[in-house]
Amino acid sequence: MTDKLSTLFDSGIYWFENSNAVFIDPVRAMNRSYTRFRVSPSAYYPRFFESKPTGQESEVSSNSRKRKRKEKKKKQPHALNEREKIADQRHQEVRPLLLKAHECLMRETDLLEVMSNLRSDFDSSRGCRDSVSPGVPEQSFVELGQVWQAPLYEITLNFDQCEKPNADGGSPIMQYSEQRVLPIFDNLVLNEMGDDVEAEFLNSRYVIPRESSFYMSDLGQIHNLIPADSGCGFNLIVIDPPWENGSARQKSRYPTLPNHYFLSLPIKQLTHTDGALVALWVTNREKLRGFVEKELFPAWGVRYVASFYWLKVKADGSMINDLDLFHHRPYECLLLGQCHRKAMDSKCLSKSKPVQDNQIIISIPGDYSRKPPVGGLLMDYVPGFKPARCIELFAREMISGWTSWGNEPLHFQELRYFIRD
């Protein structure tokens, strides 16, 4: 096994030599947050983008060509408007970088072989899957948080699970050394232990990573996370807003918000005294990019420094869509900026390095709108002393050592997404 593959199996990150590209296996990267559970690869990748059999693929390609010919007869090519021209210019600038990164991937035959098996539960030998039946519907935290009973809902955290012998000599009884019952909404729920814990809410069970916390609320309550002392603020702030888009609305995947709602996020007040690296996920819509550059970052007090690109690929390494498909390009953008409460001193500056622009992150997408974990890639660029204080806004899952805020940070923490060790 090569050193690069060993690093991938250990950290979930595969570094390409002499390249600005990196491959991420989100499952292995996230498993670093857990001690008694493992993220289930088959649950993480519900739509693995596997290659179709040769015959089926040729038939689909033939039908696709016929459909395109019909569409060409019906539609005359329209001239790009000014906004579309700017978007196309951005695409043309990053296109060579994406192609070069993809070429690096396709040369790594050992990595491609590993990728083809990422969906298998490689760690299932450690223990049987102990999850909720797939037929049980997931909790709608968004709906529950809006009802008048929301302040009364509680979550139970079960610490230090252990087996006690049965007095009758039967199967051992599972017991807990400590249980904590806490309000689940508008409250900071913390697991400060060195082990992940199992939690219960209504009829479902959840896994809370070690040394992590979540605050589940709507946008109006986020100010409760602003620390009284800026020395307890955050050095890394990752944001994945529910931008308005037709696909999310049509599929009813999650509620979206108009752009102007995000102007009220108190990014500067959440920032640590030593400053923060802010990482914002955006779509390829030019209207949105313009809004972020001209309105959102200035309102937050964030100075833009670099762009990363997430290139989405299938299990065989091919891109999920044609690179030049105008409205469905196979990549998304992560905009990076810096936010400071006051000027940073030389000690803080020496603790972080300048962000390298135009880095390419390659991975196979998980569930709809689920982003790969990028914290490990960003940590070198985070200002201030380590360990950094990190928060994800509009989070739908949790990470060890991080605070997760949003109206459904437990969405992907349900036991159905895990395998018990």
Ligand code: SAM
The other form holds:
Amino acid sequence: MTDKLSTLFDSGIYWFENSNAVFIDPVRAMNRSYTRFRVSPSAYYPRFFESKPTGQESEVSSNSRKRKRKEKKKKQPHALNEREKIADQRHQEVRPLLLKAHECLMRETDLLEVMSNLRSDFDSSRGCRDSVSPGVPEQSFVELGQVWQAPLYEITLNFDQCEKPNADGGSPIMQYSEQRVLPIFDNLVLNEMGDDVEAEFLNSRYVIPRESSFYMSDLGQIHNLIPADSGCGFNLIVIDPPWENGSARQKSRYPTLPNHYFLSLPIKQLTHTDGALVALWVTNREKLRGFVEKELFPAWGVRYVASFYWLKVKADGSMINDLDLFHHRPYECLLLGQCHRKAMDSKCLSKSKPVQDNQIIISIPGDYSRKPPVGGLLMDYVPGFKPARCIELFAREMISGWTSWGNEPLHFQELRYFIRD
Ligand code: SAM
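Now that the form predicted alone has been shown, please provide the structure of the form predicted in complex with the ligand.
Below is the entire complex, every chain and molecule, led by the chain shown above.
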């Protein structure tokens, strides 16, 4: 096995030589957060592994073909308006970088071989996936958090579990040395231990990674995360807002918010004394890019430093859509900025590397709107001492060493997304 592949297996990241591109396997990258569990590849990757039997086509590709035909029809008589021209210019600038990164990927035959098996590699060979009765719906934390009983809901964290033999000779009984029962909403729930912890809420079970915490609330309560002492603030702030867009609305996977709501996010107050690297996921809508550059970053006190691009590919390495499809680009952008509580301190700046612009992150997308874990790629650019204090805003999952905030940060922590190691 090549060194690059063994790094991929260990860290989830494959570094292309002499390139500004990397390939990420989110499953392996996230597994670094867990000791007793592993992220289930088949649960992580519900899409983009379809093979096309001759004479048939997958739903995804047939939909995308319909969409392309529709766009073509629409496109012919339509001249670009001013905003679309700016968007197209941005696209033309990044296009050669994306093509180059994609060529790098297509040259790495050993990586392509691994990619085609990413959904299946260790699902069947290691341990068994906890059986979730088919048809048991996932909890809707968004809905539960809005009902009047929300303050009464509690989560039980079971620390230090061990198996005790069953006196009746039946299957072993789980024993817990400590159980903590805590309000699940509007409360910081912390696993400060060096091991994963299993938690129970209503009839479902969740995995809480080591040294991680979540605060599940609506945007209105986010100020409760502002530390009294800025020395307890965050050095890395990753934000994936529920931007309004046709696709999120149509699919109604989660509620969205108008742009002006995000102006009130207390980014500066969440920033550590040593400063923070702020990473913001944005869609390709030009109106949104303008809003972020002209209003949002200035309102947060964030200085723009660089853009990274997430290129989405299928398991066979091809892009999920044509690169030039106007409203359905196969890439998204991660805007990076720096935030400092006071005037910039040169000592702090010297502790972090300047961010290299235009880096390309290639991965196979997981569930709808799920972003690849970028913490490992950003860590070199994070100011302050290590380990950095990290927070994800509008999170749907947890990471070891991080705080996750949003109205459903436990969404992908449910046991159905894991395999017991
Ligand atoms: N980064 C996430 C991932 O990779 O899975 C996706 C985040 S998704 C774009 C936005 C999230 O914001 C959704 O979980 C949504 O429920 C949440 N959200 C929407 N409105 C919210 C509100 N008012 N307060 C807190 N979270 C909200």
